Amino acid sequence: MNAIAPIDNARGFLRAAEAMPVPAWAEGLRAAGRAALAARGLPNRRVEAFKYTDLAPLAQMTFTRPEGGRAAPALGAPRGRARLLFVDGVLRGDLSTLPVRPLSEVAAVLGELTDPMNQPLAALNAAFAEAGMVLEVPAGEDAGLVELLSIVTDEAGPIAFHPRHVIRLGAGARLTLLESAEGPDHLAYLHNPVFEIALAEGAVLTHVRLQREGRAAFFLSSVHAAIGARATYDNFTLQAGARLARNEIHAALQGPQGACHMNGAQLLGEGQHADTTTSLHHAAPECTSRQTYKTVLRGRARGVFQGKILVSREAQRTDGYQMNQALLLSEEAEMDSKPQLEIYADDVKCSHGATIGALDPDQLFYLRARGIPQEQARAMLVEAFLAEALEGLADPLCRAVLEEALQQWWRQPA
C-alpha cells in the first residue's frame, strides 16, 4: 500500500503549475486542476479506482517543460488525408498538413466534459493544460482519415507535457482519427493527453489509438465523449509502450438510439503495467454498447482492466456487453480484472465477462506435430487470441497499422 500523503504527493506538481506562464484561454482550466490536486492529491492505492495502479512512482520524479524546437525525425507521407504532428507535445505546423485553430476559439466548452475532483488525470492534464488540437467537422461532412502523431526526441532531461484536445462533429459529420504515441526506450518522461468529444445526432467518429512510448516513459490518458441520439463513437486502443500507463475512457450515451464501441489490447512485457480502465454511461433509451479487451502478458508484466457500465432509470431497451481476458504467457504475469454493472432500468440486456489464462498446451501440441516452430506457434495462438478485439475494426489502413504493430511487438525480447 502506498504510504504517501495524497496532497504532499502532488506538491512538486503544484510548484511547477504555478511557476507556468498562464494563457487567457488556460485560466480557469489551469485554475480547476490545480484546486482538484491540492485537495486530492495524486491518488494512491487506498482509492479505489486506482488500488491496482500505484502512481506513486511520479511524485518521486521532477518533470521540465519540454525545450521545443528541436528537429523532427524523417516522416513518410501522411497516412491519411491530413497529419497533425507533436514533437516533445509541441504541435509543428511547419510539419502538419491540416490547418490548426487555436485552442482560444474553443475556451467557452473546455472542461465540460470532465471532472477535476474526481477524475485525477484530468485534473493532472488541466494544471498544465497545453494547447493541443481542435478538429471541428461541419453538419453531413466526411472528413476522411486524420493522423495525429506525437513523438518524444527531447534528451535534456525527465519532460512532462499535456495536451487538452478538443474534437467536435456536427450532425451526421464522420472522421476517422488514427492516433499514435511513441519515443525512444531510454528517455523517462510523461504523456499525459485528454481528449473532449462531442458528436451530434448522427455523427460516426472512429478513433483508433496505437500507444508506443518508450519502455522508461509514463502515459497517462483520458477520452471523455458525449454521444448524441444516432451518433457512433467507435474507439480502440492498443497498449504496447510504457514503463506505467493507464488509459481511461469515459462515454455518455446521451441520446437515443447512440453507439458506443470500446475495444482494445494491452500487450505487456518485462516490468511493463498498463491499465484500462473504462466508465460507459447509458443516460438514454435504445442505446448499444461494445467492449471487448484482450490482454497479452509477457515476463514480470501487470495488466489491469476495470470496466463500469452504468445503466439510468431512463435507458430502457440498453444493450450493452462486456468482455475481458487475458492471456499469461509467463508464470510471473499477473493480470487483474475488474468488471462492473450499475443498472436502473428494467427493460436492459447486458451481461459481462472475465476469463484469464495461458496457452492450451493441446493447441500449441497440434501445431507443434505439424512441424510449425514452438515460437511460430506460439504467435500464431496470440495472434488467433487477438483476432476478436479487431474484428469490428473495419477501416482497413488502421488495421494494418495495428497488424504491424502486433508483429513488431512479438519479434521484440519479452
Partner chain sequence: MPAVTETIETVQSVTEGGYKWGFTTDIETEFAPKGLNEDIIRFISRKKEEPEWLLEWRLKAFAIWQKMEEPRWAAVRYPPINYQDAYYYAAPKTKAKPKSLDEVDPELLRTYEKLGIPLREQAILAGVEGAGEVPAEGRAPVAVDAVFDSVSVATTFKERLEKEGIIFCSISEAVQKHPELVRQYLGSVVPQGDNFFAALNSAVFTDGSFVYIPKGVRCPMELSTYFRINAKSTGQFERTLIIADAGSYVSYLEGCTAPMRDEHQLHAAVVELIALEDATIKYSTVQNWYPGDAEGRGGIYNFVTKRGLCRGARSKISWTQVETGSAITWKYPSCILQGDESVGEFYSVAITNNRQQADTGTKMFHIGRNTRSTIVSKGISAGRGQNTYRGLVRISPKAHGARNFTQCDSLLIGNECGAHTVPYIENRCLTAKVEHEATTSRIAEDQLFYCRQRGLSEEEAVGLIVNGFCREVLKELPMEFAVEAQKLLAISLEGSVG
Second form
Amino acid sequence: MNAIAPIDNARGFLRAAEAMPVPAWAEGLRAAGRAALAARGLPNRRVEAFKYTDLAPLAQMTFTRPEGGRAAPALGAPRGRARLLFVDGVLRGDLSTLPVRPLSEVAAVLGELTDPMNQPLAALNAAFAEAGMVLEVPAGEDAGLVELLSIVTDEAGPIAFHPRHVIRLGAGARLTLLESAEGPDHLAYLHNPVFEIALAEGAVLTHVRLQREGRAAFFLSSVHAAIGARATYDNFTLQAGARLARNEIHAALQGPQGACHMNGAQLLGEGQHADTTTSLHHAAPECTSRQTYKTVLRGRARGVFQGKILVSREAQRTDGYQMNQALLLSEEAEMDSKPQLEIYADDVKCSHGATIGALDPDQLFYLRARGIPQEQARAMLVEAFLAEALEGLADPLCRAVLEEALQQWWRQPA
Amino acid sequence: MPAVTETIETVQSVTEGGYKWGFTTDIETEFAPKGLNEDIIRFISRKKEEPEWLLEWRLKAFAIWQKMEEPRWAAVRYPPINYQDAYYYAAPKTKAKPKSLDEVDPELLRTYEKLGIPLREQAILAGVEGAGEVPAEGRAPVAVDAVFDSVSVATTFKERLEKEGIIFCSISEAVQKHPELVRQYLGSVVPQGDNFFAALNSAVFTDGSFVYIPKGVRCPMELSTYFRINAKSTGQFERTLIIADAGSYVSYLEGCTAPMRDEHQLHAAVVELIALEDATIKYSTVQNWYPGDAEGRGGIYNFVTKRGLCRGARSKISWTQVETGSAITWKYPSCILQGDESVGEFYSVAITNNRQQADTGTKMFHIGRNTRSTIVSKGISAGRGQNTYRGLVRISPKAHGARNFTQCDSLLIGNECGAHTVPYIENRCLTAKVEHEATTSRIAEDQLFYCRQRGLSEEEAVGLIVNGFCREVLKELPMEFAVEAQKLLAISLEGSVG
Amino acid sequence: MSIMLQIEGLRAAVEGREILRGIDLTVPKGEVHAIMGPNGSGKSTLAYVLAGREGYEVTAGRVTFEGQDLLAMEPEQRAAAGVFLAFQYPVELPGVGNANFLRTALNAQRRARGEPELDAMQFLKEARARMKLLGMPEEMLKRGVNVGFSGGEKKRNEVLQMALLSPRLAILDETDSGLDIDALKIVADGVNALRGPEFSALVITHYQRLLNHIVPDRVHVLVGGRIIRSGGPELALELEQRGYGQVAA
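Could you please show the structure of the form predicted in complex with the partner chain, as a counterpart to the form predicted alone just displayed?
Following is the full complex, with the preceding chain placed first.
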C-alpha cells in the first residue's frame, strides 16, 4: 500500500557516508542504510507517509561531519542520577556523568527494530551510524532519572549528526529518560537521532523529550520501541524548535497486557514546520494504548500529525485511543492531520478523534468579561488546551521542566 | 470503421442459493467488438448519432486515459484488468428506438419483476397509458429512467415532469435534445482527466441519466434509475449529469442489482451534480450488485467517480449511500463547496462480507465562506471482508467560518475481517473548525444475548443491532429505499454469524 | 442621588440586523432595575452590548457607567470597573480549573484597580467562605470551569463569581431560567447580599417569579428593542397577569 517510488536525490549524503571510516561493528548497518538511501532517496510528497512533510529540500543542503570536542557549555547540576552529553554532535565522555559505552557492545541488536527500506529517517541514520547512548538496565533495577542532552553551540558549522541510542530494560526494570536538544537559531544543522528501545516483561520506561533546536535547524527523529508483556512505554515529546522537524514513533506492543502512552505538544511559530508521525502496532492481546497530541500554531507555521493504530488478528481485547487537536492562532497557519485505524481483530475498542480550530470566541469573551485581559485570557486557554497532553505525566520533575518550556514558548514572540 | 458484430447470446441462468437476484435474461444484444481503441469510440459515438464536439471530447479523454496509470493506493486487491478483453458497447436489440413502452421487450419487464423493484412502475413500464399519474397505496410517485445494460429503454412520468419544465431523460437523448446544457456542464465537475476510471468513462460512456430542474422548481417526485449489468463481459460506463438551477430541489434515487457471473465485471460510472444558488440535490444510492460467492469468485468491480459542485450560495448537495454489493467498491462521492454558505453531506453504510472489499468515503472541499459539511460513515465488516473509510476534508484559506463534522464508526463481525479508517484533514483557515471522530467496535455479547433471550435468532439479532448501528444513515434515505435497505443489510450479513 | 448607569438612545445591530432601537435607561446607585420582555425583544443583546461582546455593533447612542464612557472600554476594563454579567449560558472551559480561573479573574481586576493581589491561601479562604454560603461543594473548585456542571450548578457558579468579584453593577441575564425554587433563592440571596448604596443591578428576566425574591425598584418592559413602559414593582405583576401583548398595546 505504501509503495515508495524511487527517488534519486541522496547522492550528496551517499558520498559523505562513503567517505567515513567504517568500524567493523557498523558495516552491516551502514550498508543497509546506504542501500536504502540509494534505492529510495529522501522522500518527497508523492510518498504517502511524507504527503505533508517533504524531505527533498534536505537533499539540497550540504552538511559537514561533526568534529566538535572543544566547546564546553556551562551546565547546571544534573537533574537526575546521571547525565550524558552531546556537544556539537559529538558524545562527550569527559562532560558526561554516565560511563559511555560504545555501540559495538550492542552491535548484535543494532538495527533490529528498524526497516531502513521503508523508514527513510532510520536509513539516513544507519548510513552515518557512529555514536550513541547505550543504556541497559538489568532486570528488577530502578535506574531513576537519566538526562540525555544535545547542545549545538555557536562554534559548530553546518553539521549533520545521527546518533543511535539503544535502551534495553530487563524484566521489571525501570528508567526515566529526560532528553533535551537545543542549538543556536542561526545555524542550519541536522540532528537525526534514532532510538532502539526494547522493554522486557514488566519493564517501565518513561521517555520525556524536549526538542528546542535552533530555528534554522532540521530535526529528524525516530523512536522504535518493542514493548514486552505487561511492560509500559510512556513517551512525551515537546516540539518547539527547528525549521523542519519530523518526529516518528514506531511502537509495537508485542506481549499481552502491555501499555503504550504517546503524548506530545507541538508549539510552532513563524516559518516552522513540525510533523509528528506515530505508528502503533497492537500485536498481542489485552494491550492498552493512549495518545494525545496537541499542536498550537502561530505565524506562518505548519503542523502535521499522522497517527496509525494497527491491530493484528491476535490482538484481541485491545483498547486503543488517540486524540489529536490543533489550535490555529494566526491567519497563515496550516494544520494537516491524518489519523488512521487499521483493524483486523473483532473484540477491540479503538477510537480516534481530531479537531482543528481557533480559540473559542465565547470562551475568550467569558474570561474577559470576568476582567482577565485579552492576552492573559488567550494564554489561559492555550495552557488549558495543552494541559490534557500533560495529564498522564506523573514524574514531577519532568512535569515542571515541560511546564516551564511551555511558558517560555508562549512568552517568546511568534 | 470496424464491422459490427451482431451476436445473439443465450446465457443460461445460473442460480445458487444465497443471491436471490442471481439470474440472467435472454435478450438479443448488439455488440461492438471487444477491445478499446479510437475506432471503438468513433463507433459508439456514431451509433449514438452524437455531434462532432462530443466525439472530440471522448477522443481527448481516451488520449488522457492512455497516459494514465491505474490507481493502486486504495486498500483493495484484485487481479489486473485486461481492458482490451471487454466489450465497450452492448445495446438490447430493439426494432428501433422505443417510441412507447409497448415496444419494450417483455423479457425486460419480467426482469424488473424478478428484481422486486418496490415500485408500481411495473405497470407504467408495461406501457399502460396514464398508469403512473395516480399514486397508489399512498406512495409518493417515483419516476424511473430504467437502464438495461447500456441503453435507457424507458422513461416514465414524462408528462408530469414536462409540465414543470423538468428534463429527465437518458443522457443520449439529452445530447440530441438539449445539447447546450450537456455541453455546458458535461465534465465541468469531473473533468476527463480527473482519474483513471473517470477518463475511461469519459471515453466510452454509453448511457446514463440526465436531469435538469429549472429555476425555483421543486421536483414533485423522487427521480429514480435502476441499473443492471446483463451482457457477458460488458463493462458499464454510466454517465449521470444532474443540474439543479437556482432555488430548485431534486431527490434522485439510484439502485442496482446484477446477475450472477463467474467473470469479474467492471463498472466505472461517473456522476456529476451541479447545484446553483439556493438549490438542493439529494442523491441516494442503494448498491446491491453481485458481490461474488463465498470464495470471492465473480462479483462486480465498482469503480465509481461521484462528485457534486455546490456552485451557488446556500446550495446543498447530500449524498446517501448504502453499499452492500460488489466484490470491490471504490467510490468517494464528494462535494466542492464553492458557494458561500453551501452545505455538503455524506451519509454512508458499507457492508463487506465473505471476500468483499470496500474502499469508500468522501471528499469535502471547503472553498466558500461559512460552508458546512457533515460526514457520517458506518462500515460493517464480516466474514473475510475488508472495509476502509477514506476521506478528505480540505479547508482553503478563504473558507472563513467553515465547519466540518465527521463521524466514522466501524463494526467488526468475526475475527477474519478488517476495518480501516483513513481520514485526511487539512485546515488552512483560522476561523474554520473541523471535528473528526472514529470508533471501532464489535457487537457486544450482552446485546446479542439480550435479543436472543427475548426470542430473536442470532441472525435476527445481528440484523437488528446492525440496523441500529446504521440508523443515522438509513434515516436519510427516502422512504421507498429505507425499507429495502434495511432488508438488504440483513441479507448481506447472512452467514456471517454462528 | 448619583447615577450608576446611564443609557441614551442606544441602538445596536447583530449581523446587520437592528435589535436595539433606541434605549434610554437610567439606573441610580443603590437601585435594582428589572428588564422584562418577551423572547426576541433584545434583552440578551442589551446585556451583551453592556459587557462588550464582539459582533454586537452599536450604531447609535451612548452608555456611561459612573460617568465613564462604557462603550469605549474593552470587556476586561468594564469588568475591572465593576460591571459583572451573569451569563444566561455560562460557557465551559475544559482544562481551566475553577479555582485558578476565579483567582486569575479576581487578581486581574484588583491589579487593574491598583489593589494588592491575593495569594493562593487568602483566595482559598475567601472562596471557601462564599461557597459555604451558596451551598456549593468544595470539589467544584477543582473541576474545569462549568465543565460537566448541571444547569443549576452553572448558575450557582455565576453567583459565586459575582460574590467574589463584588461588582458595582450586576447584570443578570435570565439567570432564573431553568432553575428550581431552591436554586432561584440562592441566586436571589446572592444579589440581595450585595445590595447597598454602592451597588446596582439590572435583572433581565422573562418571568415575574425571580422578582418575588429580588424586589426591584423599577421595572422596564422591553419590546421590539425599545422600552415601552416603566413602572414600579407592581408592573411585573401586571405583566404576569395580562401578558406582554396587552401591556404593549
